[in-house]
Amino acid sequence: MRGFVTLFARELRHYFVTPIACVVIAVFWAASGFFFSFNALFVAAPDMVSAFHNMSLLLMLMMPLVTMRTLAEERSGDTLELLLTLPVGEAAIVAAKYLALLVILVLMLAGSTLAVIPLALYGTPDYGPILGGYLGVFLLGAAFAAVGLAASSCAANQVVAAVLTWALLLLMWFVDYAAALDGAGGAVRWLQHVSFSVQYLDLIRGVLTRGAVVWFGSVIAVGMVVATQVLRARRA
């Protein structure tokens, strides 16, 4: 347990020693605030559904910038071998790095909650769907982080890890488009159920379905298992 806590603290500290986390968090806050203000002032749509939609797209663009260094930097900096000599298992290493990513994700979403203040001051928002929407966007971001962690474990450097993560996220976002083709059979239509763009629709409305929670939980589990197995193969 002590080794896990030490790894987690080391990982989190590294994010804030370098400007990566601060820049990504600041840009996310600024972009999400801009889009919310634009919708409220110029589109006359001051609601959190559009805000959650914009946050989801921003997370897909920005999470690869956070996850790219998790394991790829260890490999390119020749510190991965040293990390693997520590008396902790591969699963603990992956879990510590993933937990640090979740802290960054929480900080990103926490700053966006300022958008709720004008809704509370000038309207009568339903806080249930807002809370559900934030939980949904958190699940979406957590799944993005797991995909990025798995990609980083397989990449030789950070740039490759970021590009690979973007490619995987885009594929998993638009994979349901194949089901819209004329003559698509049942074997193709199941893609509608494994697409991020389909699963997140209820989440941004504040509706957490059991199927969506299981789907995002499965993506997270697969990402962490892949990263763990890659580390295990390198240690062997």
The other form holds:
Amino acid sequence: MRGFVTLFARELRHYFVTPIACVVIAVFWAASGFFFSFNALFVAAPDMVSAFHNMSLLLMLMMPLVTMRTLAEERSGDTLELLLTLPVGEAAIVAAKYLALLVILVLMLAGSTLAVIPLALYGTPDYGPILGGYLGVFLLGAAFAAVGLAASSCAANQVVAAVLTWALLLLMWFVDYAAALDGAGGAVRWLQHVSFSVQYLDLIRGVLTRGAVVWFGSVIAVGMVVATQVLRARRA
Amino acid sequence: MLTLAGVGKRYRRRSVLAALDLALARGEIVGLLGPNGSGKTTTLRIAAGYAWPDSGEVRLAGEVFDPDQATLRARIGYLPERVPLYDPFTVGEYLDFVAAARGLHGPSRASAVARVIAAFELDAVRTRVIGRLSKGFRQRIGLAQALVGEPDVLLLDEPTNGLDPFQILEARRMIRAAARGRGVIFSTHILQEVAALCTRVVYLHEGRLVELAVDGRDAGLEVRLARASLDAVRARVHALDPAIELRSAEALGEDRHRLVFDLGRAGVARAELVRLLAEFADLESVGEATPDIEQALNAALAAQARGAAA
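Form predicted together with the partner chain, following the form predicted alone:
Entire complex below, previous chain first.
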């Protein structure tokens, strides 16, 4: 993919020459730390499952704030015309932006690993499920990022991109509720399979099932394909 | 160098370009004129590979330019109508990014950036954030990015739009310098711009190109009268041949003894026209007339109006 490294470096730099990434990462660290501490001190014995649960919800809230600018800002700022006339392909543009999002996601999750320190100091945590849980939350966040990237490719306005992403994520989170409707019939199993809220329960316990990996991998792939095709369609 | 052959483009139901043909050779500066909505930007976007034609083809150095030919885009420098800049970046960072995206690496990238920074006198603002620069500087940076990597073809969409008169003069000088050794197409509304810069002028009307005669290559006939009423001669010429048309109506004000004919459109040979005129007036002199851009444009518009009426 011609130009991928250049585009990735530019994208990552863009996050850090503006306050976006620092603010989002700092807020995520503060919020996840607060929830972990509150849970440990006032609610129950400290464990990472509830921390991962809170992180998942925080990611659903905050990831659209990071993804909203990816392509919508290029479009509204007229730089999309520059990108699409440089000798780089649409797939390289999308992949570079997506990889930069994953770097931000990793940084968000990296700060939360501080929570493991008190667990190690005052207990004997099982690191296997913790590592699995982090992989699971990363997979969930990566899927959110792909949905956000696809939404941003469709919007010319960043706020619209964020709202569209939240709408899609909420739909995919609560889609299994439709299984409770009369007449859902054979669709019940399918609705539960595609629901983020059902799939993530195994992930935050550190259980990476093949079905979950395939489902979240599919969401990521579809998100990137949609974003690439929307960019190609912009040329039409 | 760059050829658009039979290019057609529709947006929804509206036809923007209809079988447009345009060839650009090295060393040419082609001015693309036309009213708003005539398809100038679409033409440049198609030539730059940002939009794809519904029909026809674009060739660059003989190769067909299609959506999967990303590498060919490195040979085209493009400045869109709204200058595409990353405001949080410094000038140096932005130009370095464009150079890297054009496939330049290492010392060649650094020298390519240094070249355009020197050419567009951007050294003083190299480390400044783009978002804080004036419109004139932003336009210069836009021109500079189009030239990074020495592309063969330069496409400029209204490059002096919004600049003050001093900045316009400066931008013209830079465009002229940038045009050396490459082909340039630029669109504008400003006739003086075209006259000052272009070696060739085309006018885009209803999706088709009309070549305008400038630079004296399609000279008309200028007749000065020693005596006799200009109006009478004009009326007589019209009476003799309705196809013969006065091109230069404004000449009637200051200089009532001057007539300019467009020979290509008049449909009569020069000798025949001179003979007809001599029957009704004393001719003081008969010579070549070099139409200026405005006269050429008026002639083209008049011809189109006649064509539409017919």
